[in-house]
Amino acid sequence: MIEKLALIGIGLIGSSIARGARQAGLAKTIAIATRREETLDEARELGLGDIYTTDAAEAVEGADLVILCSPVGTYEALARRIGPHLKPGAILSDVGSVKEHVVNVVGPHVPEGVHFVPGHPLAGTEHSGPAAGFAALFKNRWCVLTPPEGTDPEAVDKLAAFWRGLGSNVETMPAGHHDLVLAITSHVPHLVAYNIVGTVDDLEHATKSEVIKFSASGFRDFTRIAASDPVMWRDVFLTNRDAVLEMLGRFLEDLSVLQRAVRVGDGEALEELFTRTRAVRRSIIEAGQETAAPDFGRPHENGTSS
């Protein structure tokens, strides 16, 4: 058990950590800090913590584990603010979707004797805010840790044990490699979703109304992704631009090939691609990262839709 856990930010991820840690008995005391009083009041009403404050420095006093759960664009200022108040031996981590940027802007403000272990739980929904969290969010999902070279292995093990306690599978890798992998598995798909839904929003009113009315599962799923937190994703693309641009370039090259196949009526090329992509979907299901249940907006047996 962690004596004191401090969560800086209490949206979907922060509140899910708080709920999961409480449920699994991972922390004796949970301190919550967020800059907006109304958000703090909501967290208090939900009973997510034991200590509530709008001062991040106050929240981290005496904490054994501090996790930054706010948008990555806030990290540098937060690190500068809380750095002098972190106790020796404490572990400082985060939940940001990019990692090299986090290492670069947070690392310089971490005091000697504090263990800095960036992290990224690969879990989420399109909802945000303290009420959106739930304890099972991380169950059977991956959490990637990207400790800088020279980080105390014991601190990494402790943080890994914490995430496993929340139900996560844990992997470690270099920050740069993480950013490249996530650029294609998460960041570019979000960019594509935002673009497609934005295209519909730009259509003439009559056509747009019909698209909304007759949304099939493909477009509907794009809208789910495109409903994600705008501030969080703005910061993701601004702080992981190199990896995103590299993967976006590859995507556009492949899209050009696909465009040509459609133009010239190359059915063989289309079927070959669709066969390969179908196999990827099946491998994700086999890996336990998705359900094979059919989903057309209807609830599954567990009461949720995929």
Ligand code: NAP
Contents of the next structure:
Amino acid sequence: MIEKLALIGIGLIGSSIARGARQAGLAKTIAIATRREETLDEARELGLGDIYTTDAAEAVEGADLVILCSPVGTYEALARRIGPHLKPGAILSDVGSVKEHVVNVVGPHVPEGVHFVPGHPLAGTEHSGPAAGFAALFKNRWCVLTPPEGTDPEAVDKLAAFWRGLGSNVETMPAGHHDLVLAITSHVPHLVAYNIVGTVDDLEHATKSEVIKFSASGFRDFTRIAASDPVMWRDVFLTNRDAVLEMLGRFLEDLSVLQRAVRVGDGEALEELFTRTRAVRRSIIEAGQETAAPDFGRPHENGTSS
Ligand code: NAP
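Now the other one: the form predicted together with the named molecule, given that the block above is the form predicted alone.
Expanding to the full complex; the earlier chain stays at the top.
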């Protein structure tokens, strides 16, 4: 059990950690810091912690585990602010969706004797804010830790145990590798979704209303991730540029191949790809990363999800 946990930022991810930690008895005291008074009031009303402040430095005072849960673009200034107030022996972590950038901007502000272990829970929804969180968000989801070389293994184990306590499976890898993997599994898919929804939004009015009306035929599923938080995703693309461009390049090459197959009517190539992609979907379900329920588990009128 952690004596004092400090969460800086109390939106979807921060409030889910607070709820999960409370439910599993992982921390005696939870201190919450956020930027705006309104958000702090909301967190207080929801009973997410024990100490509430708009000063991150005050929240981390005496904390054994500090987790940055705000948008990645705020990390550098926050690290500069809290650095001198971190307790020797404390673990400083984060939940940011990119890792190399975090190591570069936070690392220099971590004082001697404080263990810096960046992390990224691969869990989320398209909702934001303190009320959006729930304790089970991390259950059976991966949490990737990217400790810089030379990090005390005991600190890594302690943080891994914390995430396991929240229900996550934990994996450790270098920050750069994390960024490449996430570029293709998360960042490029979001960019594609933002793009296709943006294209529709630019269509002339009559066509657009038809797209909305008939969206259940495929478009709807892109709109879920294209509704994700704009600030968070702006920061992802500003801070994982190289890996995203690398994966986007490969994506565009493959798209050109598909475009050609459509143009020349190469049914064999199309069917071969669609058969392979169907198998990928099956393996995701088998790995417990998605429901096998029809219509992606959406409830229907008869109360079932089929
Ligand atoms: P969110 O719901 O929008 O919450 C962000 C929180 O950060 C809010 O409480 C906000 O409070 C606070 N904040 C903003 N600027 C701040 C500052 N300068 N100092 C202190 N607090 C500040 O976002 P989220 O979805 O929880 O995402 C937070 C982090 O989790 C991001 O780094 C993101 O990369 C990572 N992440 C997100 C997901 C996901 O699917 N959403 C998944 C994995 C990881 P105010 O209202 O006071 O500004």
